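Here we start with a single chain on its own, the form predicted alone, put down as structure tokens.
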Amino acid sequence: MRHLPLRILLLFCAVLLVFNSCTKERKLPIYGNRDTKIVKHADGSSSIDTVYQTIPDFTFLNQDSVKINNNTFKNKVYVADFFFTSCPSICPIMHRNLKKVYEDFKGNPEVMFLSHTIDYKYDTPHILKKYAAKLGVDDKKWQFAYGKRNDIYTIAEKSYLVAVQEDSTEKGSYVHQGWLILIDKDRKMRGIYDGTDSKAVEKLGKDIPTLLAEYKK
């Protein structure tokens, strides 16, 4: 038996590691705290298991009146974000940009979009509905979110990390951070985004469909 040249075997090998690097599927990290768990299995050994924070139930109003749920964004990954409509600074900027997202993911089913709103006082669901048109959106894909000071706040800073605060010496009278969070289909924040960046939302627009193609298996 005739064995291959050495300069030959090792660029046999060389392609195969560039195939198999090129062929593996790349995974979005997981964000937010996480803790860990002993799992009991029912051969009687354990294992721990990591438990990653997730995104807890909530019901808000949407821009049509209609309260929206944990179970409006079942089996889809989303895009969630907090602003509110007479923002002068960051908003219409996060805002324009991620409309380029909606319009590239328009047609698919399993993305959709949540914008809450954290000017509790003025932003009631006819508001929402005039600034939704306004931006151009008139279909359920894109949510935007009327709730309670403190469940808006709480699942902003808690759930979503997202800092948001009143603040009368702000033009606008309210402060946030201009994040864009991707939720996977199981609660996870899978990726955070700067709104205002336009490459980092265009970064965004790449990573949905890396999200979408985990659930593919």
Second form
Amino acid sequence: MRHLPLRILLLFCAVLLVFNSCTKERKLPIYGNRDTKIVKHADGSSSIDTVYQTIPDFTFLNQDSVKINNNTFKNKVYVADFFFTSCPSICPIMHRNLKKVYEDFKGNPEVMFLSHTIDYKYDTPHILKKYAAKLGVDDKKWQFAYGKRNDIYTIAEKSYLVAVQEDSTEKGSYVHQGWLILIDKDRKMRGIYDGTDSKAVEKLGKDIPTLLAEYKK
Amino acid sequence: MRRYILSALVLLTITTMIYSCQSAEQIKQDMYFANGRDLYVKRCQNCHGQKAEGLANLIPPLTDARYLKKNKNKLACIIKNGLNEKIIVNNREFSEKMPAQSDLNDIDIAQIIVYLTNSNGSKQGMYNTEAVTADLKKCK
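Return the form predicted together with the partner chain of this protein as a structure block, the form predicted alone having already been given.
What follows is the entire complex, opening with the chain shown before.
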């Protein structure tokens, strides 16, 4: 008899848990550094708000030598990555995997792709154009970005949190990580996936609709 | 009678010899094939793909049995020194650059060739290290 309340409590918790997990809609996490700011309200009170890291303003040239910037991705969720066309190692795998996601969302104008080249010496827009055409993705949906070394390397490391560097000991002379980063319509980082792992990239494909659902209200 | 038995024995010995020779050769080929497959996964799969399907029009597939047969004596050079020319594979044109892999030994290359030419629709049999060494002397 003494144990009955405990059992009831446990049962209650279990029921609560089940219902909770059923009704609560899944939301993607928010990545990146965060800060707090004090918000002053009209009635004189104030509260503390979390400020999430966002992708800063940028301007690059795309594969058609046309300027692209944040407005190109306005009201879109997009997948960003860093690569170079003559990459002998992980890039072919990343783009083989990412192309499947691209095909899956071909009919969805809210989804875009942005690949930055880290080979600022060789990968000029015209080389990127050839690459895009041969990959079979040369349209507005998948943008290839060419920029000054510092602009690309800074946005990679400070904003998308992807390590990139030149390295004369590495074949092809650049080393970089194969992350695919999912960015929401508010420039926040909502997913980080290993582009060389087809399972991880499948998850990216599933997370995109979840992210888009947040805006359907 | 003794003659018959003797000749039957001789015949038997010879067939067994041929048979065991063949299977020793087969065992060697299977070993090359298995090692070649491992090397493929480590050194080629990132570009040419898990099913040797290539990547769109950037990287050619390795499933064109006719190409592999016609260019058999060039495969060693392609693998060791890379390739940078216009080629037609599966009726499609490719012209990107394949990097050299000069650290591969002749035996590695032979194993990769045995794997390539006995999978994905090809069935060309054994290719030994001596053949690779000879091929490499003739690279352009």
